[in-house]
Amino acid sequence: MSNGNERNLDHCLKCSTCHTQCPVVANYPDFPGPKQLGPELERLRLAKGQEKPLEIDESLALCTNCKRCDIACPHGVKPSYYNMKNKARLQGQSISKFRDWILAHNICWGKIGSKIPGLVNFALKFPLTKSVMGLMGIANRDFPKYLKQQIKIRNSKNDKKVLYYPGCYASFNEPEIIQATIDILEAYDFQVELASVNCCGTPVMSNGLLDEAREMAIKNTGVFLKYIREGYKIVTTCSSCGLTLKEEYTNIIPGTNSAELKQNVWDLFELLEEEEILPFNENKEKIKKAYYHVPCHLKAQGIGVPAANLLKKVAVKDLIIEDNYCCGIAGTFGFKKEKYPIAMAIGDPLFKDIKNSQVPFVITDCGTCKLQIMHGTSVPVKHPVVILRDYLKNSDTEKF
């Protein structure tokens, strides 16, 4: 079936601005850029009528996916959209395909890692495991620890309701995102469900799986539209999981169905943005000063910084926001050994701006952004809701 994607592949002009805003082409010229991999390199496939994979195709595997393409495109072109097609004609050696398999399906190692955190945690800071990781094409860094959800929800009947999907990283590493998400929806008199689905597909969407991708995307949806026509809205806390129920599900599976989940998917302060009252103590000391870093997933969605625009009225004093470096990590992209360089340079860019900003934290929506961060600067990282959640009236918890 085909999509807007497809029948707007001519309002390419070949203007290039899409080249000055990847971040790959500016850290590494050999990339032939998104121009060439998106709209130029479809063409050749319909003019050729090519089956098998071009020799250019191997470069496919150097895209971040961090949607600044797409953003840049005057003309509404999409070239991320032909690169993630495309990169599924790939086939490369064996253990590459293994390693990459491996990064994107952590949904797995996250419900085993979940469960027995301790154990696991152990294990991948452990020599011999990093040795057989880096055998397999696996970056030498620190994954995220493991911890178990203990979440509390009051299960009050509101006539506003929410069925809040958090995403893989807040459910496995940082289960704190979920319960501080769950208390402010609370404290806006939502009625909050958790979303029973499984990985929303953006890791084995950027590895190329998008067979499975398409399955995930169908299943999923499936849930999602039952509690949509409940009056539900779905609420994400995390930009890449946002972007995919909002955008490439209309992609992979183009139709009603995607349609209408596309309308009916909030990030949690974009919602928030609309509500009237304001929950919050107003009297609470703010903080002095930190750095909001806005993830490439969020700004593709085009809604603004409603977290910082929430930060700067409750919580911080003096907030630096900054969208105009990407991080690098892109997911599993700056988990791949041979990527890793690639990814670190991208980076390199935001980790000096936060140094010589000088502050004592600083705050993302997205898990992989804040894993990246801390890795190349060592500053404490933060999600938006962890903070606001601080500054709930009648909250307990302590300041940040």
Contents of the next structure:
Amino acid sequence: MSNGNERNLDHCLKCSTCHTQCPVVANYPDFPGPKQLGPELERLRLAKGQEKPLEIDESLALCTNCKRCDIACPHGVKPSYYNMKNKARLQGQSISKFRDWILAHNICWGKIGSKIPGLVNFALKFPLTKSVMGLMGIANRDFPKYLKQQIKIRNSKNDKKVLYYPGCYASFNEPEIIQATIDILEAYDFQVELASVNCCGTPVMSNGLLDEAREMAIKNTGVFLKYIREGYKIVTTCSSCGLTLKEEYTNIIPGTNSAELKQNVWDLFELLEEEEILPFNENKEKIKKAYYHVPCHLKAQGIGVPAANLLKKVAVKDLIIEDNYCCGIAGTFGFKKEKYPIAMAIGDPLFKDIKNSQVPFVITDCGTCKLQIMHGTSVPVKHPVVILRDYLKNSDTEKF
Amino acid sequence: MNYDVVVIGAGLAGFSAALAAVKEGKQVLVIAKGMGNLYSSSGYIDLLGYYPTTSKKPVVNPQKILDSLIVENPNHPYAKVGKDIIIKAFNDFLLVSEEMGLPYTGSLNANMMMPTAAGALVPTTLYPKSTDKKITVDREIVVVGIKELVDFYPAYVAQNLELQLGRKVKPLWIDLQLNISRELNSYDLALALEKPQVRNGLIDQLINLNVRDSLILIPAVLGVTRWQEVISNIEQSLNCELLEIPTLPPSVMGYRLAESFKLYLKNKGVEFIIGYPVAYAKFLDGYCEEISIYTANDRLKKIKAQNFCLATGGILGEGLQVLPREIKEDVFGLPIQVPREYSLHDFFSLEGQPLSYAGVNVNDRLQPFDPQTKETLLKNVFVAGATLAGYDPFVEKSGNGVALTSGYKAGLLAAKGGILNE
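Would you mind generating the form predicted in complex with the partner chain now that we have the form predicted alone?
The complete assembly is shown below, putting the previous chain first.
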């Protein structure tokens, strides 16, 4: 793994500010927290050396990799880096290993599900399916529906070229996000191409399957670099995919390739913020009130809240921007039976805040945040592109 | 990204600057390398505890002493901020603290003596209303330690207090019986005590220890966000007074202030980008045009602003970097006034350490200036807090006071383009 973060270890003064920002600590007192699991145990591990290595603390499995500890540190230490690295060494029970493998490979099920959505969605609702999943250690909660949709790209040539990487959630569960993103990018005069989908590796990595994540990262990076060298920018609309390409790849496959890739990855709204034009209809009536939840992995990108700023400018009159709470889902974490109660407890303050703010809907960039918020509040949740596409000049309103 | 005011630093000085600027109706962004050291602080705001710094007697009336300090030490940050703004910043903070749901109290005319986790009595000026309890009351005083909590020893606290107060102070231990195998800190216990079941266990034990009607000194673990409920619940059950003592980090009292202040600013429309330091700054004719941060993918993100506040802290906050032969200010590369001698052999010398005086020299508008040429270096940069030269916050006990007041003035100046109509 990268040694930039390894060197940061000694900057930890044990102030525990990260500890106070950890959503798991706040809801599960037995969890030792980022400082202890991260820099503190890593020091011991280094001191003990390879011969009699320190055992990996089982509670590491509870780290959601939300990265709130990383941005909290006043001294630039990234506890989540050590946690990800050591999670891969965890010895779990085989049944939960199997379950984790199933959840980590969402892309396989997505590919099947989106080809025959009717059948798979029906099967997922079937009580027997739920009880089998329960036996495997999967929480009894709704899975997102699989959908397929024909995507239209204008194919006009332009100097500004984008390779759009929608990620698994948009590809298999909400293709509307893909179409809306393409429409917006084209309105901004970008030439758009759609990346052939492969999982970025986030769920694989957070389930501790580091070797496999490495393989995926190497393969994906190769594809992306081909485009980058032809002048394309890589654009994401999923905060977690974005952060993985921007940051995690340089940790798991350090070197010039991942370094070149990360420099060319943009969150859609981060890119649009740099543009001079604003191809939106200013005369269209704005939405009165909405709630924007900042996903942890967007917050960790250090780019501020460009989607929220654009929403405020063109689409929503009173936008409540909230970045205090983690929704608790953490990708596949909240789908695991034994972690489900923690995931819901973490999300509880967010759910309450949303309900108290009496908004007709919530906006957020992350697909799994969306699932969790809908599950916890029953309030509809939309991706910012779906709102903003409606406000494009000459937007084809029949689409709705 | 384009803002009216960009504040660099997320400690008390940065928050205070953001507050002053947003109240002037400005679009404000706070950027910081990480969450500030405010999380590790006591939550007390000391205006001035000891003056002259070598004095063994605490200042009784800080506002009165301020006049002589300003005359005798023209390089002290308080002299640059000026008495009027100091008073205004303190009064405004008291009002805002009510709005942020963490009401503070105190008077600039009278310091309050507060016990520390070592049992020392230290002078402070503003403190949370929940700690407005005088150590000099007639009630019996007990110090309660919690078995699960590291780094708080009631006998040690009690003995030191006895020496200073000249009266009996009783140390006691309680055990919350949480049955959690790992080592717990103040924040963990504060979370636990928000649960009625755990709290009732604590109340039962205190009743058994016969401490009804006493003044109970207890480490600050009485709730993270629901402290009001926790404290009043215990006080009513025991007919006692509870005085929380700030603990070693993570300090719950510092946490409450940092989180409440930040949330208040967010609700007022202040934006935050935390976790990434400033990478470089671009200058033109004595002005800072823009700054950049390296985001998660090490790409530079440009941030433009009319005016900037620099509140990155001192040596402890890493606003100043001490290298073998120089001290550096990282963001703008401002010259640092370095003491002739870095440190004294006696670490706890009453004179303090010369290194504490290192920092950025500023004029009365808090703009950085070159002490040799007397030239203003950056006209739209206003410096606040521990980055400033000319004082020793540790011995004179003025750290948060300087942060609050200089932050306030820097924020005002940044909002008004460097000119105040006083």
